[in-house]
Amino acid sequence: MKQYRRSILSALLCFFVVIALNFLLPRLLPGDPVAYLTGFAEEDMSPEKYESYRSALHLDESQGKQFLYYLRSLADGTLGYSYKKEAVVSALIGEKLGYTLQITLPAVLLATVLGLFWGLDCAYKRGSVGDKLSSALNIVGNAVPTFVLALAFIVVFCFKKRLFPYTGLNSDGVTPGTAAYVLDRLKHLFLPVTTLVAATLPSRFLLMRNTAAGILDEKYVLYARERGLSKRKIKRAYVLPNIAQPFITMVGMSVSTCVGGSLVIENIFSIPGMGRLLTDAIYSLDYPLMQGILFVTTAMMVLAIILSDTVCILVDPKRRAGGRA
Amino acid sequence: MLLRAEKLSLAHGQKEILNNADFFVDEGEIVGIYGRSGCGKSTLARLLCGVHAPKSGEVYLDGELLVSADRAYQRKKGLGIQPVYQQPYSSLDYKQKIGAGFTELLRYHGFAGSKAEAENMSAELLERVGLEPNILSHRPHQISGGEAQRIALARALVFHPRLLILDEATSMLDVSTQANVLALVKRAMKENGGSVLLISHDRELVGQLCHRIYLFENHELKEKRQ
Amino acid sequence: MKKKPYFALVLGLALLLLFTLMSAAPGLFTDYGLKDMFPQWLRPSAEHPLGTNAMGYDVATELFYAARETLYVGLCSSVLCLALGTLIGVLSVRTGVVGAFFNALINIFVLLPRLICLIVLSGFLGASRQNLIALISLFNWVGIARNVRAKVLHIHEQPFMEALRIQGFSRLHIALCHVLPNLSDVLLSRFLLGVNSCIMLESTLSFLGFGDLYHPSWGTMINFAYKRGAFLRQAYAYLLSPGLCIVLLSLSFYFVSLWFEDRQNSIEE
C-alpha cells in the first residue's frame, strides 16, 4: 500500500511540475510574455491590440493572480485559449485525440501481446536456432528509429508495391457511415499501425524473453523439472505469475513509447492526429496549444502507469495476503 | 572488567529482544552466550560492534563508557572490538583481491607505511592464521570457506582486539577445520591480550571452550554455573 | 558461464573504428567537396554511388560529412547523461531529504513524455547544437539513474559494507574505494546504451526538423530528403542511406557493450 501511495504521489507531483513548466516557461524566457503566450511579436501589432492580448491574459496582475487563472483554465477544462486558431485548446486537442488513438491503442495491444508470446516462446526454446534468429532480428530492429521505418515502408509498400495508401485516413470520394468507410479506414490504418508496432515490438520482445529465460534458469525451476514436474506446470506455476508483473508494467510503459512514436508516424503518413497538431503548433509558434497538448500527454502517461502500477499490486500475491507491501 | 553492560535493553524495531541485562567479560576470559536460533544474540554482537543501538543501558569497554542510548557509538574506542561473522565471505569485499583488503585496511590505520610494508605485514598475519601469501592476489570467489574465515580473522586481529567476537563463527565450517580455527583463535588472544565472546547455539561448544557461560532466554542473560 | 561475445565486440568496434574515422576525416572517403554542384537529383551511379539530392550535392559526401555531427551530438549529451544520472542516482540513495527529493526528481522524470517535452522545449528555446545536447541530456539521464539506484542498493546490502564500516572505514572511503568500483561496470555498459538512446532522439528531433541546420546530421539529411520531394524522384538512396547509417551505428554501440556487460555478470557469479 504503501508502494501505491508512493506512485499516487509522484504522479501528482509530475503534474504539478508539467503545469509548473508551462506556467513558468514564457514568463522566464527572455523576450515578451504576450508574444509567448499569443504567438504574435509585438511588431505584428497595433498598441490597442497588444493591450487587449495583455489584459486578457491577466499579465497585468501580479504572477499569484496569474497563477490562479491558469489553473482555472486548467480546471475548467478549457486548457487554455489558442489565438493562433481562435478557438479553445481543449476544442483542438479533442478533435484530433480520437485519431491519434485509433493508432496508439491497437499498436499498443499488438506489440505488448505479441512481445509476451512470441518472447515467452523463444524463452522455452532459448538457445534454438529459432530463439536466436528471432533475438538477432529484434536486436536489429531495435537499432532502427521510428522514422525510419516508417520510411523504409512506404517505400516498400506504397511506391515500390503501390499496396497501401500513405497518407491521410480516408480516401476522397468515399462516404462516412458506410462499410466501404470502414474498410477503407482500416487500409489506410493498416501501414501507421504496423510501422508503430514493428518500431515498439523488439524492446517488448527482448524484455519478455529476456525475463523469462532468466526465470527458467533458476535453480528452483530445474529442481521443479528434475522433479517430473511437466512443461505446462512449469510455466504456469513458475513462469507465469513471475512474469506478470514485468508485462503489465512494461504495457504501462508502453502507451508512453507509443505516444512519442505515433507523434513520427502521424507526421510522415500525414494523419490529422495530436501530433501533427503539435508540429503545426510549433511552426505556427502557437505557445497555449503546445502546452495544452504537453498537458495532456502527461496526462494520458501518468494514467495509463498509475493503471499499470495499481493492477501490479493488485496481482501480486503476497500483497493480496495482506502482508507488508 | 574489560567489558561490562549495565541494564542493557535491546529492540529490533518492534520485536524486544533484551531486556535490562547486565553480563560482562574479564581480562583473559572466554565467555559464551548461547540460546536458540533468532532470538537475537547477533543482534547483541551487531550492537556491541557499533551497527546497532541500545534502547537504553549502558556498555563499558575498559571502563570508559563505550555506547549508552544517549551517547553514540565511539568509534575510535570500538575497533578494539572485533567480530567473526558466521558467513566466512561476508566481511569481504567480493570485488577486491585480499591482498588488496589487507594492504587498504593496513595502511588507513597506520598499521603500516608504504605498501611494500603493507604486504609484508599481511604475509605475517597469514602465517599466523596458518595460510599461504599466495592467496594475497586471489579473489574472495577463489578461496574455500574455512581460508575465508581465517582470513576474517587475520583481519580482525590486525587490531589487537580487546574482544574478539566470534557470531556463530564456526557454524558453517566442517569439524576439523572448526577445530583449526578455534585453536588459532585461542592462541592469538594468548598472545595478544584480550578476551572472546563465543556467540553460540551450540551448548557442547560453549560448555567446552568457555570460562563462564550466560544463556540467552527470554529477553535475559543468565549466568550458568558450568 | 556463458560465452565472451567475441565476434560481437570486434564486430562493433570495427564499425565503430569506421564511424570514427568517418568522422575526423570525412575527406578520406570521398574526393568531392561538400558544396561542389552537380545535377540535381541524379541517380545512384559509379560517380555517385548514392546520387545527388536536390541541390546537386554529392549524398555520399553529405553522408560521410553528417557523421561528425550526429556522433558529436550523441556522445555529448550522453556524457553529460551519464554525469547527471550517475550523480542523481547516488544522491537519491542517501537518507533523509536529500536521498527522497532526488528520489522523487527520478520517479517524476519517469513519467514524463520524453519526445513530446523535447519538441516543446526545443520550440521554445530553439533549435541549436548546444540546445539540444542540453535538452537530450535533460531527459535522458532517467534511465542511467535508476540503474545506479538500484546497484547502490544492492551493494549496500551486502554484509561485506557492514562490516567495512566496524572496521574503521569512514563513509567517504567506503564510497570511493568499494562503491565506485563496483559501480564502474554498470556505468560503462549503460553509457554505451544510453549513447544509442540519445542518437535516435537526436536523430529524431533532426527529422522533425527540430535539429540544427546548420549542422545536418542524419537525422537532418533525411529530413532534407523527405521535404523535398525524395519521394517523387525515386531517390530511395537519398532517403534510406542516412538510415542505414543510424541503424550501424547503434549495432555497433550495442555490441561493444555487450562485452561489458557479460564481464560484469561473470564475476558475480
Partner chain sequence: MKKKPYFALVLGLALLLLFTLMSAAPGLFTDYGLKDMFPQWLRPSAEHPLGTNAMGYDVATELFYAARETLYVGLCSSVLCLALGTLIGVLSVRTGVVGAFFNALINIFVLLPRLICLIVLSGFLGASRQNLIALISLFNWVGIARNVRAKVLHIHEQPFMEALRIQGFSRLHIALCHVLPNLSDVLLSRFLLGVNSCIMLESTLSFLGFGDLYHPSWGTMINFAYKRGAFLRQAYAYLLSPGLCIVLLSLSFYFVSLWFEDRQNSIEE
Second form
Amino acid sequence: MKQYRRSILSALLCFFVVIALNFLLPRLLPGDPVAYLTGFAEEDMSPEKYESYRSALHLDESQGKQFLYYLRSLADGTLGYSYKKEAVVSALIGEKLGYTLQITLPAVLLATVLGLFWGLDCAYKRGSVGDKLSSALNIVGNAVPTFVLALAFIVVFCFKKRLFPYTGLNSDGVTPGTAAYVLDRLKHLFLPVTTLVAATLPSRFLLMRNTAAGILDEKYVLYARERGLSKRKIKRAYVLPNIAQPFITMVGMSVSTCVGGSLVIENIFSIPGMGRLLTDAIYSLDYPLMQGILFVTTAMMVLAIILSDTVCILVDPKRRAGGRA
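Show the same protein again, this time as the form predicted alone rather than the form predicted in complex with its partner chain.
No partner chains or extra molecules come along with it, only the chain itself.
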C-alpha cells in the first residue's frame, strides 16, 4: 500500500505542477501577460480593449486572487476562455475530444491485447525462429517515430495501392446516420488507428515477452512442466496471474502514450481532433486553448495511471497487505 500511495502522490504532484505552470508561465514570461492570455499583440488592441482584457483576466488584482480565479475556471469546467475563437475552452475541447478518442481507444485496446498474447506466445517459444524474428521486428519498430510510420502507410496504402483515404473522417456526400456513413468512417479510421497501434505495440510486446520469459524460468513453472501440464494450463494458471500487474500497468501507460501519439497522427491524417486543435492554438498563439488542452491530456494520463494502480491493488493480495503476504 505504501508503494501505491507513493505512486498516486507522484501522479497528483505532476498534475498540480502542470496546473501551476499553466498559471505561472504566461505571467513570468517577458512581455505583457495580456498578450499571452489573449493571443493578441498589444499594438493590435486599443487602450479601451486592452483595459477590458486586463479586467476580464483579473490582472489588476493580486497574484493570489488571480490563481483562485484560475482554479475556479478549472473547477467549474470552463478551463478559461479563448479570445481568438471567442468560445469557452472546455466547449472547444469537448467538440474535438470525441474524434481523438475514436483513434485512441481502439488503439489502446488493440495494442494491449496484441502485446499481451503475442509476447506471451513468444516467451513460451523463446529461442525459436518466430521469437527471434518477432523480437527483432519489435525492437526495430520501437525505434521508428510515429510520423514516419504514418507517412509510410499513406504512401503505400493511399497513394500506391489506393486502398484507404488519407484525410478526414468521412467522404463528401455520405449521409450521416446510415450504414454507408459508418463504414466510411471505419475506412477513414483504419490507417490512423493502425499507425498508432504499430507505434505503441512494440514496447508492449517487449515488456510482456521479457516478463513472461522470466516467469517461465521460475521453479514452480518448471515443476508444472515436469508434471505434464499442458501449455495452455501453464499459461492460464501460472503465467497470466503473475504478469497481471505489469499488464495492468501497461494498459495505464498505453493510454498516455496513445493520447500523445494521437495528437501527432491527427495532423498527418487531417483529422479534426485535439491534435488539430492544438496545432491551430499554437499557430494563432491561443494560450488559453493550449493550456486547456495540456490540462485535459494530463488529466487523462494521471487518471489512467491512478486507475491502473488501483486495479493492481485489487487483484494482488500482497500489495493490499503491504507486501507481507
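Here the rigid core means the biggest group of C-alpha atoms that line up within 1.5 Å when the two forms are laid on top of each other. The structure displayed is predicted, hence computed values, not measured ones. Positions refer to the first chain, counted from 1.
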{"query": "Yes/no, Glu95 Cα shift of 2 Å or more between the two forms with rigid core fixed", "finding": "no"}
